[in-house]
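Shown next as structure tokens: one chain only, the form predicted alone.
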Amino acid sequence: MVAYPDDVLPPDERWDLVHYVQSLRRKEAQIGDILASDGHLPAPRFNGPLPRDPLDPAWERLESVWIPLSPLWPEPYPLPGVAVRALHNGQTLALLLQWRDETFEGAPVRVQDFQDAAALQFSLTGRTPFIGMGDPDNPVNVWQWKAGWQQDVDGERPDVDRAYASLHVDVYPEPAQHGLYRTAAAAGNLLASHGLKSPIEDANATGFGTIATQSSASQNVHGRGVWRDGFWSVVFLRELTSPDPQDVQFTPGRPVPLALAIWNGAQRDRNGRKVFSNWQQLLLAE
């Protein structure tokens, strides 16, 4: 574009400009305190337990960072990115994630639902590989929350006549022979579970389409996530160390690379149709 003389638009003009291009910005676009313009996330030391509760005043002393996210696929209303806030004890990393969602989406009872969710995404090489699930050199490890999971801790998971109030249901299957009809929970498949101890998923990838949940007695990964007020507050909590191979290591003072991923399920948000951020450098203090 050919620039504008000088004389087209006095120095007031200009300004009334900036103001009013200013102006057409989304104002409740970004809720974090801080933009992660350097690509970097501190995690600051805390003393004493950490909070678990993604409503817990504790974290409202600390400042958030906000991460701007993309659109992996077209969407009318892309979410334009994700607060978040991380500290760890010398023990225990915590990561709360907040993010604007007008609707609740939990499980998807229906063919035709979808839920909401969110995922960290952490590099186990050290190196910030291909952002779509790494790749066979540098493999990843993901955390995901799912609401709908979320639904199945609290004990409030509905079924299909919930959706279906008027459902009429001829033949049903006694306890006992469930496991006849619902192969993938009798097969000990956890994306299939009821009862699940954990509403995140602790899985891995090497690129595109090779993402794997690891087995039951691997996730060690919790949390919580609590949706009010049109926002979605999910806590991430898992150990610093790990005695699992395929989980990442988090060492105060040595940077991970993390990317974080959301889904929303109004949307019909699901596998890889979501926003997602670039490359982040979460550093623990020392």
The other form holds:
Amino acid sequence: MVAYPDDVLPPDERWDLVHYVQSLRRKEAQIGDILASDGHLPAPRFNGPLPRDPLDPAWERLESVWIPLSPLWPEPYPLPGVAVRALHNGQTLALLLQWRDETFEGAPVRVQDFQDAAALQFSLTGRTPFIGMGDPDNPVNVWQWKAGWQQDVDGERPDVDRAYASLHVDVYPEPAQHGLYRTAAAAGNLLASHGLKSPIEDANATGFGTIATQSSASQNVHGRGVWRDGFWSVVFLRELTSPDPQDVQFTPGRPVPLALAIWNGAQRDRNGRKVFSNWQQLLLAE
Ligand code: HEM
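Same protein, different state: after the form predicted alone, show the form predicted together with ligand HEM.
Complete assembly follows, chain above in first position.
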């Protein structure tokens, strides 16, 4: 851009120009102080109970790391990246993800509906295998937050009568018969369950096409997601150690490979249709 002689633009018009250029920056860049990812995600030590609320001002004291995302499927408006903050207090690890999403897509009620979601993928071997959900020698532990599960936890999960107000039901099986009709729920399949304790699914995979939810008793990842002003903010929380061999273990000072994926329900994202990151090294401060 050519330099203007001093007398062409008066000072206030120069500031107008500065603000106009700033307004061209990506919205995401306005999520607090942001550092471009260099492949490392630091988790400083925090004294006391960790902020469980995604909107807790305590998170603002931390710089976030901007992690670029790539679409796995051609999409009109793929999300370019996600801002991530991580903290631990020697007992528990907390990660906050924030990303731009103009619209809220919750529990899919109709067949054409898809929900917003976000996932963290941890390598269980410390190696960085194929980013596509590991391989048989390098299993991964996956934590997936789902907007529909968040609604369930918040007691706001919509059902078909929300989508079809004039819906008519002839007969509905007695609760005692539910096992006959709602077999997945009766078998304890979390995907079919209501009254969930956490909006986050704890699962494992050894390559794409193999993802499997851990049992209800093994679900030990907690968190909360809030959609506000066109942004999702989602906190994931888990103890640093777990008795479950399928779970990733965190030790301060020992890096853990981590990757991220985000689904935008408005773009009909589900399964392998998503945006994902490359491997990052999560490092808990000693
Ligand atoms: C090249 C990269 C990737 C490929 C090709 C891929 C492919 C797939 C495919 C085909 C599915 C559906 C089948 C299945 O359930 O396993 C799937 C589901 C899933 N993937 Fe991936 N994936 C990739 C990366 C990732 C990453 C980095 C994460 C986590 C950070 C992830 C998390 C998930 C989750 C949670 C599901 C279940 C989704 C749902 O229930 O809607 N994937 N992926």
